[in-house]
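As structure tokens, one chain now follows by itself in the form predicted on its own.
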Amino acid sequence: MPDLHASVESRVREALARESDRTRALESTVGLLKAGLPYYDWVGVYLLDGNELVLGPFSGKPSPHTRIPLGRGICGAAAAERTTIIVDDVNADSRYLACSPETRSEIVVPIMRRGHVLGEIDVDSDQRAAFGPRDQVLIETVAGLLADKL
């Protein structure tokens, strides 16, 4: 059984290696990530911009939530304080913004350089629980390589 998360990393990679483009960067990483595990759902960038979180690229249905404060709802609280953060149940935590009524997990990994918060990854899944270690690992090692775009 091939190793999906390594895969999925290995394209990212490629893809990243041959963009100098920001926007296709962001829009190649989201789509190989929503492409490459068949749980995420929607795949999504966030940029910060001053106080608040910029939805950029991604891949999914569209969300309401275009614009996010620093603190407020899961990805703001991840981006404030610099920390990935894993949801099993969004109907269980009172921060979740509802973006789809499908929607029961979410992962959101900051992108930073040099302790600087750049934007975020976010991962939605429609099955409870959905994101594991090796998930955390992907989206981090991800966001690592996207700090170097932005």
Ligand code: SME
Contents of the next structure:
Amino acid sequence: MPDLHASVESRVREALARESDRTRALESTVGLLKAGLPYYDWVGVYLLDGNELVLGPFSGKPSPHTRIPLGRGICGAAAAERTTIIVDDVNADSRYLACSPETRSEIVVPIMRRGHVLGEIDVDSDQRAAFGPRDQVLIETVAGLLADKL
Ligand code: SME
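Show the form predicted in complex with this ligand, please, the one above being the form predicted on its own.
In what comes next, the whole complex appears, and the chain from above leads the way.
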């Protein structure tokens, strides 16, 4: 059975190693994550600007949430708490800001450098409870790689 997580991680490492432009680095990363895992239905990066998360490169349907104040939504909670948040059923979480009616589960991973939040990676799935430990490790590893590019 192919190890999708390992192959996505190595593709992201290769892409980032040869990319010095920050926007292209973010675009390549969201594209590789979305293309590599069949249940990643929306992948985007938010960048912190003052007290707001501003949507940067994404792959998937356009989101109405292009600016999210710290502390709002699952995205704002992950940034404010500086921790990864996995939500198995978004409809059962009162913090959730809906992006697409098909979305069932979500993972948000802060991008941090020396304890400061620079932004975050947000992945939505149309499957319930889609994200497990392997997704958390992959996206946290990728967030660490991106932190060096921001
Ligand atoms: N669901 C997020 C908002 C961003 S969209 O999913 C792209 C949240 O609750 O913060």
